[in-house]
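Here we start with a single chain on its own, the form predicted on its own, put down as structure tokens.
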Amino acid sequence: MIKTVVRVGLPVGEDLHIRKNRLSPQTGGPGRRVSIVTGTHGDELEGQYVCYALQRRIQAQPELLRGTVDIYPALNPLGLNSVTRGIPGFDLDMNRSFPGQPDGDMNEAVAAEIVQDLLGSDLCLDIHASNIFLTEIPQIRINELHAAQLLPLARLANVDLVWVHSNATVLESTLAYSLNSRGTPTLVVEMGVGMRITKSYGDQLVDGIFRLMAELGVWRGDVPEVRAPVVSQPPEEVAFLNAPVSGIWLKHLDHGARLRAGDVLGEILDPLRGQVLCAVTAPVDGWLFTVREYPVVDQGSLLARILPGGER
């Protein structure tokens, strides 16, 4: 059932609609509730395929659904329609607007209504992609304040990495923090690259969602085996590699590669002079789980993240 979560009047006689599709069991009560949220950033499209594929699988065997699944494909429909990361016209990152204020401006009021609608879910998955510059392996990121509750769930989600952040690095104005701090368990998924859909990653995550739904009693059908993720927790330090100079980035390795200290990840080139400005090497042994895709770099641009010693 399609429901309107938020409706706001816009200039020139138009309305902003944020909708969800509620899938309910054919018999019995509503059961436990799983919410799938994506489209907060308009340039992150990986979650669009997840919403589609999840519904197609449920629709193929609706009699096996024993709980409620709410699917919110577009929290930022204006951004999705214009392929804009933030909310067009406001230069605002929607994921810095939560929990919002019911009596605030339009963006704050919208954020508050979204939070209110999601509260009470037994589990929420907040699905993101990377930006257009980087590609990420399927991973879940967790605030260490909520790790005790969320880590057992994250292990079932069929991702490659669970990255537990120290509290100092997590912004309290995000949707996930707002929900977790109010008692609604929320996992943040990051995968793929901006403005693209990586079908294999989407299928991988959908398998994990079914495993989670089975764990919660929302799904009674067979579910696939899920992979055991690598788990990174503080005080383990992820290595960040930034461009030492500006130029054209030519990567040599894809994300997921096992590295030895000194391995060359890529080079920064000068097309004007036909020179290699520098080779970028791994500072530690580890696992490459983020790598830059976009070739133009400025000094300081993020090129890669490495999990030291991470086995895969």
Second form
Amino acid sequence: MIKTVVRVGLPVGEDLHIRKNRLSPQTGGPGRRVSIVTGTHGDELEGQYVCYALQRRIQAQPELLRGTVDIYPALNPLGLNSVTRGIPGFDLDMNRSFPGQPDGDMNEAVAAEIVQDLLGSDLCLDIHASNIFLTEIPQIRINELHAAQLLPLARLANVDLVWVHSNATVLESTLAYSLNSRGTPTLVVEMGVGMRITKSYGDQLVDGIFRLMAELGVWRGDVPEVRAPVVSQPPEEVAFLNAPVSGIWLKHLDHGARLRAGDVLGEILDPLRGQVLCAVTAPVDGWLFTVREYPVVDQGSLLARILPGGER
Amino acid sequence: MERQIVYESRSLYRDDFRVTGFAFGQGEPAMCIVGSMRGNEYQQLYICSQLVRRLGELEAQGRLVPDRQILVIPCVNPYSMNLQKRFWCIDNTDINRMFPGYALGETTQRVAAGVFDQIQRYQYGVQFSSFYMPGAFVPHVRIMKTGYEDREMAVRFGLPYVVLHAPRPFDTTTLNYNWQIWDTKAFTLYTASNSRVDRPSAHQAVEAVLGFMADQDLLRYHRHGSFYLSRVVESEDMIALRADRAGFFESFVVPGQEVEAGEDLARILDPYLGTEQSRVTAPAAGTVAFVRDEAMTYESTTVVKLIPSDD
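The structure above corresponds to the form predicted on its own; please give the structure of the form predicted together with the partner chain next.
Then the entire complex follows, led off by the chain already shown.
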């Protein structure tokens, strides 16, 4: 059943609707609830396929559903419609506006209504696709404050990496932090790249969602085997590689590559002079789990993230 | 006056990115003033340019107190100003959400780190900033309640209001917050406008800063123009009035105007029919602190803020 979670009037003959589709079991009570949210950043589209594919598989065997699945494909519909990462008209990052305020400004009120609707879920998956600049292997990111509760769930999600990172105050404005700190377990998935859909990653994650639904008693059917993710936890440090100079980034290696220290990940070029400005090399042996896709770089632009030691 | 490069980096196809500062006097780093950090903060740049001009004249007249240095950085983000884009050119990040910065991090983290490295030793810090929503403010000094804030000193700018603001998580990466954490007495000044130059309000801001400097014995100077006994208000005590409908927005009031309880402040017109759909009415007597200045409004958007009367 499709329900409008938030409605706000826009200036000229249009309302903004944030909608969800609720899939309910055919018999019995509502059971436990799993919520799938995506489309917070209008340039991240990987979650669109996940919402579709998950529903298709549930619809094929609806009698196996024993709980409630709420699917929110577009928290930022105007952003999705206009290839805009933030909230158009305000130039705000929606994922820095949570938990919002019910009597606050439009964006804060919208954020508060979204949080209110999601609270009480037994599990929430917040699906992102990095941004238009970076490609990521399928991974779950967990704030260390919530690791004890989330790590066992993340291990079932069929991702390649679980990255437990340290807390930063600014991250307290994210949807995931707002939900986790209010008792609704929320996993943040990052995979693929902005403005594209990587079907294989979507299918991989949908398998993981079925495994999680089975764990929670929301799904009674057979579930696929899931892969055991590499888990990175503090104090282990992820290596960040930033562009030492501005130029055009030419990627040599794809995300997921195993690296030896000294391997060339790519080069930064100067097309005006026909020169290589620098070769970017791996500082350590490791696993390339993020790599830059977008060629134009400023000095400082993120080029890669490497998990030292590599795949274990 | 010494012109200096506070931070620079090279670009592939554009001129070098340069943050330019203007230093007056030599000695103890006494006061730093930072202007536009976003590409649409023209008023902030204009005010700083006028401050540079006035400080240059006052320095030539020998009015600077010896052994104190004043630094003015009119613009931290010329790249975005030249594109008429509010945030960073490539990735749309906000430099004022990157402090204290990280010299080995992403581009705007590096800009923040490079600038902060040069300005964090100052005793006083003033930033001219803007609100994320388009509108006009009553001039005020805004300080974050970090535990280090100095509200008595904020009053010395002589602007009509001092607004105390409890920081939210996303405020912890602003310049004002980080200045305070690193022992600079930090004040953010809001004037009437943002992307349009408002000369009277810019003049008031220049006089406020020069007067503050005279008060802190950095400058021998007599204020020109009005000096207000600022009223200190908590930002959560301000009354935010939201549009209950979307449509054309017509304001009847201007910032600084006193209004009575029940007074109509604005109205919203149907975008097709031209008829009035709703009115924004003052729930209590007070002073108009903020008015939206766009032609249209979304529903549920703050269009007017009131500072309630204190009696």
